[in-house]
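Shown next as structure tokens: one chain only, the form predicted on its own.
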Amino acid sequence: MELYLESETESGIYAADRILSIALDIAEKMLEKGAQVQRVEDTIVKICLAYGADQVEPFAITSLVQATVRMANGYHTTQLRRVYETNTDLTVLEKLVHLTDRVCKEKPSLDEVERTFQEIVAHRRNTLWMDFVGMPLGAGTLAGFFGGNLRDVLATAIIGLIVACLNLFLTRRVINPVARTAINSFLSGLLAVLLCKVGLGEHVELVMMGTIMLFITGILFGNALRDLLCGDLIAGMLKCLQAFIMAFAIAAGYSLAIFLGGLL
């Protein structure tokens, strides 16, 4: 243990405390940027033995992860961490998953750990110009895809600009995830309604096709097929019931804005 421990004192149940919750502060943020279940409690179980663990029994689901550890010495302890919210986040994973090897093959200070893993926390890209750029252009293009003509194409991209703003809004509004995608389904399906009917789209339908593909839960519904073949059943039932939420999300929202732009 004299390897990674900064002084004599740092020892028994305190070491014990310190290298879990380490172990489980990462395996947190592996979780809520779209890590694998299974790639969690590995990480868990490959940080704890790396610092001395004699037995690591982790387990997590979308929502929560917890594990036991003990020591060589004989001390154990458990801890664990609720996630509320999950996205995907490819490069705070992959500085995650590289800091994971790193721990495993020169075992650093666990002030050092800290030191690093804050940094890769703390640091934030502005993506704001990604969803300005991206909706726009990802939602008019698939209108196109699907058979609208320049107008269609046109209205769509002006509706997802609309929405990366209201979708802003709202994040910062800390609206739940169901929420927010029923409140943009509805806004969106709404306007594609409205700028057909001022003539700036001429397929309505079209139009919503292409807005539609900014919600579905396609990643999130691989992952729980990813999950469930993995023998992760749990986590794969519980991402799959969250993705047909999401789903009856969307669809209301659309039903709502069809209903009322069949009145107006």
Given for the second form:
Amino acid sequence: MELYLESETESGIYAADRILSIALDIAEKMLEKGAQVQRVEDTIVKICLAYGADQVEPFAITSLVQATVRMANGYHTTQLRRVYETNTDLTVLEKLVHLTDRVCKEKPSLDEVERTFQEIVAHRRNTLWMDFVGMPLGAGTLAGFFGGNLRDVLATAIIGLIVACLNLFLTRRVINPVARTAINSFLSGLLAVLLCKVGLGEHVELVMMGTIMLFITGILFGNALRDLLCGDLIAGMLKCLQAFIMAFAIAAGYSLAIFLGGLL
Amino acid sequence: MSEFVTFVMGVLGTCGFSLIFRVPAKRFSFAVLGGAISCGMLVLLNWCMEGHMFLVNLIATTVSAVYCEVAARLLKTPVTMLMLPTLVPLAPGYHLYYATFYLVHNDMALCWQYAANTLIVATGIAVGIVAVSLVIRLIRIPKLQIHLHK
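Follow the form predicted on its own with the form predicted in complex with the partner chain, if you could.
Shown next: the complete complex, the earlier chain at its head.
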């Protein structure tokens, strides 16, 4: 049994548990930051093979990653990670992809991989301003994209700013994503009605459309179908369901806002 | 003129969403270029084949997806990096809003029509992404298999 102990790392052969643990840590983080299921599975395979695994059987869906690895000496182990929420951060994702590439090419020591991984994850960049600039800019200009005039764009941008603040408030408390989308949709719909009543926005429908774009992810359904057609049936179906539920949450939030707006 | 304003607004929208998705600074220009391609295609196609909702979205997505896949390979970065911000302007916000609007105003015929439109647009986007990714995958498969079997 000494064969699998930690001291084995000195002779260049690593313990299966540790390799798998690192591979799954990276995979889990990638999934959380918006990577495709297929890429996550590929990553696990690549890392484990790079450190001398004989056979790797990864399985990932949107909320779970697991893998079994069998080493050349016959020892095998299984671990899994649960992913509770995804928040897209493509900067972190790219760093993790580069780390994986480096692992495959240079095979650095596991300590080094672990250290780099911790640096990537723990590095707290000040990215909050991106939400506060991106949301007003994205929502506002898309209201213009649908045909709104400058006043509509301005009104939508203000709502975008408020949604950014709201997100900050809502993510701190743990609320499930569907409820959060519904609440966000309802409040931004209501704000759209109010801002148009006050006279800032001119076309309430265009202002609402701009803000809807903050919550709807057109690519969600596309990714779901891609997963389905590429053979990742479970992940694809989960994503389909997620896309539909998100659409319902948005519709529910906005319909309540439109209904209340009609009463005003 | 109004088409040009639409185009510029769409590109700026992509900038905003690139920030929300935290696209790294050195990839930012490529993401925005993707947005320019998808918006440009959308404006152009809406102008020359108005009313063909499915085809417009399918073609716009296909062209953008080809750009994303090729650029991502050249830049050695995940496709998602460019695909997410690029396809933002295509999201069916317009139709989803009207579906909701007519639902509240109890006009079921129009509600269903817009709900169906939402699905049609989403399907157009999805088919575009899938078609391109399948073709690219066909080209890539030999490399991947070598990798899996070491």
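C-alpha atoms forming the largest set that superposes within 1.5 Å between two forms make up the rigid core. Bear in mind the structure is a predicted one, so any value in this text is a computation, not a measurement. Residue numbers count along the first chain shown, from 1.
Practice prompt. Align both forms on the core first, then report whether Glu202 has a C-alpha shift of 2 Å or more between these two forms.
Written response: Yes; that C-alpha moves by at least 2 Å between these two forms.
Worksheet entry | After fitting the core, Leu238 CA displacement of 2 Å or more between these two forms | Not so; Leu238 is displaced by less than 2 Å.
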